[in-house]
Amino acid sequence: MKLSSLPQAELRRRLREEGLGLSIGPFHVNLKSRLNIVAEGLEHLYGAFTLTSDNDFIDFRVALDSPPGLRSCFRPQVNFSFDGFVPFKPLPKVQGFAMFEWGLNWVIANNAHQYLIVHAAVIERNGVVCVLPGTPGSGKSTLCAALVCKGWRLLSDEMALISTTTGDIYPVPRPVSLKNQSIEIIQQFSSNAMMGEVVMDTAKGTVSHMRPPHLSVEQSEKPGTPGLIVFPKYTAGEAPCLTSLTRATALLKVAENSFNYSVLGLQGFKVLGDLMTKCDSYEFSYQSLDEAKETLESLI
């Protein structure tokens, strides 16, 4: 059963009471919240996701609600909790849905150690999985959103989940997080971009989320074989430049972008070593999304 088939009143009741169960990639997540902004974000951006059944094991139980006390009236805020643990300071209530996205990233990165987890966007074209590692500001999410709008499969905007047993990358296609001018850039680039609410004055600036394509969500249980690693960097005023990397250099750069490489130790090193043998690796600077699309498609 898809979330979109759930009547609005029932969705909000479940959120308030027993929690709403969602299949998100390889994970079953139970979310509880009394906040309208969270319910509205789910309705708009998670409609294609499958609801969990009563027999499903829940991997992560999270909640978003206002802190108790007078502050909830005078300065409305929201807390994110995981199994009752509150890892972050409260944020303004208007950031409630964004906090769900950020909090779930934290939960996965700190608990899903059956995967080597790399901070990267992950997309697929013609059966070839492309990993786009990058630090904030590199343009990876903008490039990822642009390619997804043009028919690439979305595996993730935020993290590559590389199986420690098979080396395959497991999809966790969720809304693509866009910041500041990237929001307008993607809206102008493609009429297919369905954006959620725009939230200003966050720690990351102005933020909005792009709905993941239905087909990518439907293929959530289909892992992919990595074949390409590209370190993107948006560079204004310059022509696209693609530079090949040695396996050793690429390994070090991917390790630097990993959330749990040090936790996995030798196992993490072996997983990265196997990844390097499967992939060609490049640094890629770009300005035009159309030129970036042509360049990356020429590599597939």
Contents of the next structure:
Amino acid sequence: MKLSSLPQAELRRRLREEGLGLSIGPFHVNLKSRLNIVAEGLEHLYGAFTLTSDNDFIDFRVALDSPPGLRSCFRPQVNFSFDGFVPFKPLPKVQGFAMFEWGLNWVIANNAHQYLIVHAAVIERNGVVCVLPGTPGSGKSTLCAALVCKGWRLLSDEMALISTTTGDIYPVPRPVSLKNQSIEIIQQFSSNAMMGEVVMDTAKGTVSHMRPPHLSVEQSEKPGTPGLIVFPKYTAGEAPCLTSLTRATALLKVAENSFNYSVLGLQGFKVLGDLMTKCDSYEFSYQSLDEAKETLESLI
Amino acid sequence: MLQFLSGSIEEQLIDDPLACELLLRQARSANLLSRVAVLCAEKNLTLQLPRRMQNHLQSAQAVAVANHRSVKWEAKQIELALSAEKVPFCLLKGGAYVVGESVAAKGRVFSDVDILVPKELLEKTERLLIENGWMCTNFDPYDQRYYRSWMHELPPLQHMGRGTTLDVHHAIIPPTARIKSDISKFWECAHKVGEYQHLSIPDDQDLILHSAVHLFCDGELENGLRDLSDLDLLLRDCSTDEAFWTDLLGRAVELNLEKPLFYALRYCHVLLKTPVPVPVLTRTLQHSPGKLMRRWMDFLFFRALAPDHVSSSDRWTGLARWMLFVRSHWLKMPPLQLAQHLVRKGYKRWMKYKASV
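Now that you have shown the form predicted on its own, what about the form predicted in complex with its partner chain?
Every component of the complex follows; first up is the chain already shown.
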């Protein structure tokens, strides 16, 4: 059963009481919250996701709630908790839904070492899975959102979950996080882009999340074999430039972007070595999304 | 969780995903998931568990392996720093389990490394460590004085490059505490291990006794069940050897640690079904407090030693943990000093609160 087929009142009741169970990529997540902004975000962006059933094993139980105290009257806040453990300081209440996304990133990055986790967007077209690793500000999410709006399949906009046993990448096609000007750029780039609420003044600036394509969510159980690694860099005013990378350089650059390379140690190194034998790697600077799309599509 | 550690719910886990999930949640809160992973693998249970549980166990095992790799590296770095002036040091607790390849190393995870150095070399040790990248992170003058003149350890040091925390002890009990234990006797039984020149680890009995002191006198019970499980594994490992129990009791008398040993054996036996021989339990009972007091301690420890998770807490859990924290301070300092300490801490907290409003 999909989240979108749940009546609004029932969705809110579940969120308040036993928690709402969602199948998000390879994980079962149970979310509890009394906050309206969280319920609205879910309704708007998570409609295509499958609900878990009553007797399912839940991987991560998380909650978003207002911390107690008088403060809630004049400056309301929201706390993220992972099965009772509160890893972050509270944020302003309007950032409630965004905090769910950030909190879940943290939970996955710290508790799923059955994967080598790389900070990267992952997309696929014609069976070729393309990994776009990137530091914040490199424009990976923007590029990922643009391509996904033009028919590429979304595996993840935030993390590549590379299986330590098969080397395949497991999808977690959650909403794509866009910041500042990127929000407007994507809205202008494609009329398919469905954006969630725009939240201003977060630690990352203005933030909004884009709904993942229905088809990508439907295929969220289907892992893909990586074939291409592209390190994107947005550079205004310059012609697009694609530079091939040696396997050794690419390996080090991917390791730098990994959340748990140091946890996996030798195993992590082997997974990356295996990844490099399957992929061609490039550095790619671009200034327009259309050009970028053309270049990337020429590589597959 | 307690049932799992006592080895009594394996069958149930195989058929019941919800029982598995509850074990996962409690183990995660108690910092024991990696240990559960190793124990499941040893019992050939892992592959029979639900697929999702297997993933979590695989993940947790990777964490423990990384943790152990890192602690061995830290041990080497400390040795390198202290070898310049030939300062001998003894790894304690988790670090000692891992480097000494003890049974308690199984899936043991920890956040800091503890070492013991001779008191007269404390200043030299601190200087060498600071020269090699460790830094004190707490510059509060009161806290500095608290640690340096009253406690059995320096304020925690952190390595600037690796971010790891190091606690440098010169005794296993604060000098101000009620119980006195002669640290030179502890040093006598420490032995060298592996390729290290200056690093030693306590022998098995001292590992047990130190773990008992730490758990039942230190008051930091967030990892209480993890530490109890360490004791359980150490005791089980030696329990078949009859001479072991006599030696352990003898050693407790030598180090003046009969009381913590009483508590350790009692709660291992009651909560984790550790096979402690009955005559041993009876003998340690002479160091137990009175019957009423024992009931009261049971009330507190049964709660404080459960995983810090909603499913294993009741309305008294928070209070129990707090009372044991207060008790640990009571054991650490004479009453007048404790009063002084509480007033200082209370005043500082009040000032901090006022500044934040």
